[in-house]
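Single chain ahead, written as structure tokens, the form predicted alone.
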Amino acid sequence: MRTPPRRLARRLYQDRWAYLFLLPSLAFFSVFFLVPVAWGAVLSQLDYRAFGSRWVGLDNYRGVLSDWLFWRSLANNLYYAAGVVPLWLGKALFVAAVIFPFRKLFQNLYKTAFYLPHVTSAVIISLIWLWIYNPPFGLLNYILKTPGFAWLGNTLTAMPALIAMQVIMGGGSTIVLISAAMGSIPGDYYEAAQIDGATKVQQFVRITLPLLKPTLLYLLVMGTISSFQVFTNVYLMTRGGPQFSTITIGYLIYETAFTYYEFGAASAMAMVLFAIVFAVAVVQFRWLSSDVEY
């Protein structure tokens, strides 16, 4: 039913003030997120020059997709992804509920520890890892008694420990949000569970992870996306080596519009991965949503 002109006048005039309010919030995010993503989608459509840049419709796209070294980047991208998102997942779901139990002071202390990773700056941790990865000096050869051994300098090995350093250091802000989507679950249905003689595993498995469903695929949904964007790690420890082993799309990205200047193809790969992280975010949607009432 369509609403009248006048009725839908009123309504907006009634609202002004929470349209103000969000006023500053959309000028923000269209100037530093829909500006910007409408200039690549034009960019990515150009041979862009700094003096007569020329259009070239859909040859960035083609030159992409016939580019192997692009498709290298984005299944490292999906490795990276597979390896870091359930680890990253299963680390804090388990961390979380076991510190669920505890005391609110306790809980709270956790909590700040396993947090303190996240507001530290990617930068400061990827240099403490290059130095625990360190072949003659690092802290990991050092105890698996494994001198001069090149974590990062093998290809078997450079991918796995950009994984485990992200899974060990990440995951702070996620521990925060599943202790709180735990918080909220009635205790009322753990008493009815107690009642019917359901141990603690039986009473997380069908009560809390359920229940945890919404969150849960929210978590899923950011890190992956997060998966794809990374791009500090690998600058700052591997520039996408040895021999592009760990070369992501983000750096991919950068090093296209950064070294070589073809800030078109840089541009459609960025559309593209745009295309890539929408769909996988629309089949986790579909695979997982549903309306969970407490």
Contents of the next structure:
Amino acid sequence: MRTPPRRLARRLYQDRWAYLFLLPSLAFFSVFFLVPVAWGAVLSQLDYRAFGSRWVGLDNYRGVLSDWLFWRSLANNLYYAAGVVPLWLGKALFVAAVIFPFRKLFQNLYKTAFYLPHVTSAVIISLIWLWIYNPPFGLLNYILKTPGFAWLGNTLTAMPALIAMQVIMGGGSTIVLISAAMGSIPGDYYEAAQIDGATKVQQFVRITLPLLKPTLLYLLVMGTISSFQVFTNVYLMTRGGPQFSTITIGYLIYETAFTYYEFGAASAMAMVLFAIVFAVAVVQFRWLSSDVEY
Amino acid sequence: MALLKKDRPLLVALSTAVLFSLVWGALAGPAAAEEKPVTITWWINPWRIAPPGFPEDKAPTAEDFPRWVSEEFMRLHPNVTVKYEVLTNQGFDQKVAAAILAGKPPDILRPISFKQEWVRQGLLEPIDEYLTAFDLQDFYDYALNVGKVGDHYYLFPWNNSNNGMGSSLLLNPRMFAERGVPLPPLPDRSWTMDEFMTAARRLSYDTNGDGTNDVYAIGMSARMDLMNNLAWFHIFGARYVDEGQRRFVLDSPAGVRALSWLVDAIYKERISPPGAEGMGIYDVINLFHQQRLAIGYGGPYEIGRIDRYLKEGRIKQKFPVHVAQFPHFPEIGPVAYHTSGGFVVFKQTDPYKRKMVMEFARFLTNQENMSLLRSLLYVTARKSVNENLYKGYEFEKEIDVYLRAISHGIPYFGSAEIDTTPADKHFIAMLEAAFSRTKTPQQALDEFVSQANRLVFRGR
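I have the form predicted alone already, so could you send the form predicted together with the partner chain?
Entire complex below, previous chain first.
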């Protein structure tokens, strides 16, 4: 049914304050997100030159999709996301479940401790882990008594090393979010379950997890998106090596644009990444949100 | 007529005045227009050069030289304002790329490395007409050639080399003495590969008796500066690209021998620490600074770096350093990396501003200002400056060794006509594969050459 223009105008007028308050946020979102994305879409169809670009249509996309390194980086991205997201979410859920029964003071203490790496620069964290993984004098080799082993120089261990670092250091904000969501679950459910003789594990599986599903879905989608955008760790720790085993699309975009000055090709990669992440998010919502109550 | 006769002097005076004003207008007019205010933007990465009169007990900051030289130029040209900006090395290329992308590059830039792509994209001004006959004879050919694309020059040469990486080695004479190993002799500290290997075996040893070496002669790393790794290949007679500049030829028998030697240095000879596939140049520099390597990489500038790190507390113990040549095979002869850094001028639309930007570039690279590079122990790109720059100086012998080393210099990456940058990451991947022994040297090199040829020479 079509809304008559007069009714629409009246509704807009009625909600004018809401629109007014949304306007600054919308303006910032448009200027810093929508416009760059639209410009990226244009750029991806140009042979970009600072003075005098040339329209090349879909040539950049053809070039990108026929480049084995792009597909390699995509596969690495999937590997990274498949490693990081479940482990990081599992760790956050486990920690939140363990600290939740504590008194408020101890809960906050642990939340702060886990949140601290979140406010530390990713550069600093990467540099510390570079030292941990350093072959001749790194902490890990010292503990394991494997001097000289190059964790970041071996094709089998480089990506797991990056994933391990991300899982160990990440999850601070996730723990806070899950804890907050746990706090909003009514205590009556647990009391009823206890009366029925449910164990702690059964309570967690049958009550906590289902009621956390909206939060977990949000975290899963956001975690997957950020995993596809991984850049800093790769840039600082491996530069995509060894033998391209850790090259990710984010790093490849950076290299294409800022090392080889192929802004058009880099924008085409960025648009493909955008489409992939969008599709993954849609699939996750469709599959996992079927029995989520908001 | 009578009136005219009477007023003749007035008429003559008026005519003279009109004529004078016309001539003045014709001659002085453009000059006056030329003195319009001009603002020059100049970007440079950190160069801690001490300007004239700088206190000797203080360490110069990255701001001191650009501030001083900008003020000097503005004093000579009061209508010009130089706005300099010191960019950190980290993120330098990204900031320049972003400025180019936005269509607002600086007027003059000291790039970390000269990018031919900028010329191809029409971003740079050719500087040919601003180079005098004296400049052309005074700048080293190799320095001018770094910025030569086609028939034009695009780079005002300033400093020699890239910290000496790929050109010379650094020796820790204390460690040599402790192990009873003689240093290669002056004046050129040249040594054969056999002499080097004899020394290297004795310089690598186990200090705590656990059966594993803790001190090594020299470090290898896949993610090291390309120049250092390519130096080892060139020592064996291998070349990166062929003489015709048509394809990569590093998979030659000499190249395979070189890469096999690099791998053997780690696993067979044990003169280099394991883990090279996961290390970078700063890991190797740190090991040298910690005196766990007796031989490091670089030229005289690296002696200054040690001094700076000491002042910053990053190194605890001062140690002496000597410059030496890379080892060589007598049948092949010594070899070193030749390159130069300098200033590029981005496209200008206003002819007068172009003239003043070029003037500023010339000012930066004149003999007097170029000689300030001495405070960094840098060799300059001018023959006339280098002649007397280090005479009687504390590090005169080291500079002399370095100059002798680079007299054998060649451009490792072929001529400036080709841009081998797209192959860089595949070169590193090749070394990673060889150092981790996931591929044989022959396999790793074949794969590299195939990829590199596809990326660089496709369509040529």
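Note that the structure is a prediction, hence the values are computed from the model and not measured. Numbering follows the first chain given and starts at 1. C-alpha atoms forming the largest set that superposes within 1.5 Å between two forms make up the rigid core.
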Quiz item: Taking the rigid core as the reference frame, is the Cα of Tyr13 displaced by 2 Å or more between these two forms?
Solution: yes
